[in-house]
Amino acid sequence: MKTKLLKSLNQYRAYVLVVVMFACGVFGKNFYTAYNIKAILDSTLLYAFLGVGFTLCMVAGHMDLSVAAMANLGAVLTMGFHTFSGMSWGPAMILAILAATLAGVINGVMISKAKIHSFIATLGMQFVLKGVMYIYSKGAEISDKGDFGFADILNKWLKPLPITPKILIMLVIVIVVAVLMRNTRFGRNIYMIGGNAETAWLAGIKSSRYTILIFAFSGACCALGGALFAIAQSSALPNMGEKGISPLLVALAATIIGGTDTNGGRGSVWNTFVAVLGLMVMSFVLSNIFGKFEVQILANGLILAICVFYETITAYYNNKKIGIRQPLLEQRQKELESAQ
């Protein structure tokens, strides 16, 4: 009974995190307000897009450490094309997303064709993109010079629901990708590639092509999130997130808390989004109760460490049972219990 309970809690740990954190809100002051709920949902925007890209790559057995840089690239180029070149928001966003997609394709080619480990390839891409952004923006903030029309639309409160148009866009992307991963051949092939590359090869799946597509989509998705975030904030910085908790670390934590296997073959984009929501609720609750940023960092680290520790222990005991027939195992357990 205890084992089943632990398995259920582990399987739905992202949802447990959300419920527990919302319950802890009773200890805060004026936590359960529509404005506060709206603020929590708004805070998930950037991290959810990063989580989608990171989850897809990890399910396929890879890591994309450049997701935050891709989002930053989308933000800086969108604001730059609009401010410096006078483009309207639509073409500016499209060009920024295409630039990030190209960077994602380069990641995929380095990993699938040049056989460079994804950790090294995407880490290198992260530094390259940072350099590009600093050169393009000259290390300064880029603002939209008072053109707040589109920003007002994205930030408009769609009462009585505590959501905004930018959150609706995010939810549509998350749901569409989750459905594609769960119910299409494309999604099943990605799970097969991450679960067992040799089996995928024997099944005729072109892993190299899928790897390139995954990293290209990751770049595009992150750039879209960065562009929406920058437009909503009416500004973009070449060092977005470096003064607080890194968006990359939040995306990584949410992906693992959401149940994605670090070895590939298992994971859910929707669960990653729920984990992002849980982390944002936790940040707001801790900020409301303690008012200290250090406590939020500590809590994020502890939750991630607990999830990784549990996964490691579970994998260790599962590996010990490989090759053991279940009836013989149950008989041996009964013998040990009777001997005690």
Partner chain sequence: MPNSTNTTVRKDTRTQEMNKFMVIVNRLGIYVVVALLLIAGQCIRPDKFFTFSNINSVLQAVSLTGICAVGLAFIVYSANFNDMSLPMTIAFSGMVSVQLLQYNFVLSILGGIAAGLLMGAVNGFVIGKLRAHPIIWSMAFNFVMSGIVRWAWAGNQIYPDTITENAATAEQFYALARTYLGKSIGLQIPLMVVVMLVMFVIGHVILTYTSFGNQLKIIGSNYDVGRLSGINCARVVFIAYMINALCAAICGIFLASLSKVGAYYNGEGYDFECVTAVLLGGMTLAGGKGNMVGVFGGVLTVGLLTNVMNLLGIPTFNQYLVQGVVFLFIVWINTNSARKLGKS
Contents of the next structure:
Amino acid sequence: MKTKLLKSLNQYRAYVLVVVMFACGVFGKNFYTAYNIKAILDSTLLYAFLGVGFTLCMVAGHMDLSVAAMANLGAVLTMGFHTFSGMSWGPAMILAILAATLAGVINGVMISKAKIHSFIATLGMQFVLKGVMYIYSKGAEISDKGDFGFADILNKWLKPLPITPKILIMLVIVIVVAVLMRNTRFGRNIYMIGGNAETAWLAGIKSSRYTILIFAFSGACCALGGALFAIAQSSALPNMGEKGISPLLVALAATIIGGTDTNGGRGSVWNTFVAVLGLMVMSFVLSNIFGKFEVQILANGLILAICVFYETITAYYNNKKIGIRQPLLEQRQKELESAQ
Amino acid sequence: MKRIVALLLALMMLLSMAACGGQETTSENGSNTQEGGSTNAGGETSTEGGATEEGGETTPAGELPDYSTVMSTDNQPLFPEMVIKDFPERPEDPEALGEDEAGHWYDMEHAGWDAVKSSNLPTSPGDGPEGKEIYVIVHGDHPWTTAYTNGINKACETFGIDVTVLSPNWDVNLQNQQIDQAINAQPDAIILIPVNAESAVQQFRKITEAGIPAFGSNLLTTSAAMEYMIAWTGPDDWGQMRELAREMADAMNKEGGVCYLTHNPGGSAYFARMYGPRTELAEYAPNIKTLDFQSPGFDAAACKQVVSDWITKYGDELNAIFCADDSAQLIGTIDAIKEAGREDILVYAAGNSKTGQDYVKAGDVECINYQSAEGDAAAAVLTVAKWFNGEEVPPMAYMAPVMINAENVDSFYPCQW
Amino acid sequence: MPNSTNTTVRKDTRTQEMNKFMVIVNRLGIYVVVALLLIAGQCIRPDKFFTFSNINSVLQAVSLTGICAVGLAFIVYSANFNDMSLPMTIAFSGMVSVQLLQYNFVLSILGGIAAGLLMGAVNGFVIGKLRAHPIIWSMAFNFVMSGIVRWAWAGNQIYPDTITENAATAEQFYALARTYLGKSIGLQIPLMVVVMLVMFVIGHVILTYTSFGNQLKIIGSNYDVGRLSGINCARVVFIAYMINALCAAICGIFLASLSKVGAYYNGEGYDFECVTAVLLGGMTLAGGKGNMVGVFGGVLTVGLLTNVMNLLGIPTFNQYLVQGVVFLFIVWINTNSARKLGKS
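So that was the form predicted alone. Now I'd like the form predicted together with its partner chain, please.
Shown next: the complete complex, the earlier chain at its head.
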């Protein structure tokens, strides 16, 4: 019974995080206001997009370290095309997303065709993108030169709902990807590749094509997130997030807390989004109560570490049980209980 | 069972950590009470009438407590001397000028020249700073910020202001969150050091649109952001660098070659601390050549390699090195110079850390600039206090530049950070 | 009769079928690149490149990365990808050793190393014994330690000369990274470089000539084979993490001494920089391949590449791009050659 409870607790740990942290808001000042809730949702924008990209890759058994660089690429190029080349927002965003998709395709080709480990390929891609962005922007921040029209639309508070249009776009994307992953052949195949590459091959799935697609999709998704973030912020910076908790770390933490298997084959985009939300609620609560950054980074780390540790311990005990016959196991457990 | 216990333990650990963190904040606030003593001498001669009918027992409104006797950690007056700069004439098209001409950087250096204050800026309550509540949002964790926070606490104590300091660790997204949080708390004013100059626009807009007076501090933002804040105070980064460059040019007899170690690319310090001296030298001492500039970051070993490579590459052509930071970059530079036996190379650095001051004292570095972190904070609080009092505050005020060299270095000890 | 003809026909021809070029790439590996960079450097600055001071400065610039790379090589070799907690191990051991300067110099060095080993022990236990995912766990642990270190020192950095009342102790600590050996024979070799070289030699001996090294190779190549052949895998991986932590701690103390400050941001970037050097040196993330000689070549490549680009006067922005492309290219060649030879 207890294990069952714990299991379901673990399964819904992203939701638990949201609920617990939201409840902790009692200790803060003015926590439960519509403005605050809107602000919490607003802050999930970038991380949710990165989380979607990262989760997709991790479900397929890969790691995409270049998500943060992709988002920055999307941001810098969108802003640059708009300000330097005078394009309107639509074409600028589409071109930037295409560029990031291309980078994602290169990632995928390196991983699936040249058989470079995804960790290395995306690590190298990160450096390359950084160089490209610095050269393009000459190292400077790019602004939209006071053209706040689109930013105001994105940031508009749709009262009485605690939602802004940019969050609506994000939610739509997250839901679409979640449905895609859950209910289509494309999505199920990704799980299969991550779960057992050999079975996937035997089942006739062209895993290299899927790998390229996944990385391209991840790049596009991150670039869209970066572009929206940059427009809403009216500026883009090539080294955003290099200091402090990098967006990559938040995306990774959310992916793990959301229950994605570190070896691939299990995980859900929606859960990742819930975990991002949980982390953001926590961030608000902690800075409301303490106002100190040290506590935040510690809490973020501890939650991630506890999740990883719990999964490891579970896997460790499950591993020990392999090969033990069920009756013997039950007998042993009874012995242990009576001994206690 | 074991797992439940493990989970509970972890949760308890989290809670206890959190509790300790909370205790620490309170103890820190308690320990900061050694400064203070608002001796009511009425040093400030306020011409503004203000709203004098209301006021506390110690300080009548319209007159700020005497703050000129409050000292910072390094035994300088906490509230620095402020200067208001005039904007020179703007060139027709700054972009058309070369990078070595001062005009090219006009919009950056003289940000705010075309700022038209937004029409919906809040108006002063005019009832004095006593008992007001403000939020200060800094840009990130750094020893400099710790000193700045000290300054904020000291200054706020002088004026009897309640203050909450938030730090987002150099993360724009986190800073946005904290701004939202500050707005949510509806304080009487918000002082903000934005993480980036350009993204500050939306941040200041948000604060102003929420009806809360916003004040900028330290980081020079763009003109667009200036429109949404009541006043800005901070160091004159460009001016200081120009002065430092002139000192360097004099020491070099206005000829030779200079290399620059830059700040992190993208930030305003990157431009101010490289193009500031470069453009100044182009005018003041055109015979001084810029040999190279590199951005190895703030890693002493990497800086050392870059400087060693310069010494190898340029040999006697290299006469001076200008560092954008006076801790790790300076250490790497000095070590490389000493190793190569090239003590004749002059070194100038921006910043005001203990490391830099020690080097000035030891004679390894010719000159650094004084940039009081506590003073920076105090200037911002003073502006807010004056505004609460209904006084006219200048839209932009710079801290007067001061140079630290071998002659006056002893008066700046103990260092702030 | 047919038997005898069969034996003559069935000759082992596999070595002949190997791609000659790939054999060279695989054997010489990174040293081809090192040689190319040396030639390039000589062409750019014929008068100054091969001077003692230039080579010395290159070696010195990579010495900290090199010290860490020795330890990290054991992790990569054991197929545990990368230790993402390197930055905090470096920062934590540096800060502890600066803090302990208030007692005395020897205690501070020992304390710094102990602090590093403590972190290594946690990593070794969770990854070696419990088999957590190495990247995810070490990232999480890095996160936690970063919080603890900031919290413990309230976000401040600590200076040796304000910690200790004895100025001589602080000077001794500063001198660590500024000691030069071999003055009697007219050379000035920094202590850091000597330590790096010694550690590479020791690391090479441990990795190649000891039973521990061989066990590590088996575990790295195939964990289950290692386990089934009776190797105490948990212990071996644990020791690998301890070696890694020891190297990181030594690096951390040197870094604190070099930058004259103990700070939480001291080791930033070392995680990726070191793994770059290790991977350039021909080790693969699959584990059990490569050797310490190659890793040394990888470390040299990182240093020489920066040196040559600085001498050429390439701006920092373009340097990022060149580094990324070179890294990907060399790793691709490595992977490709290993595959052509059927080793992967």
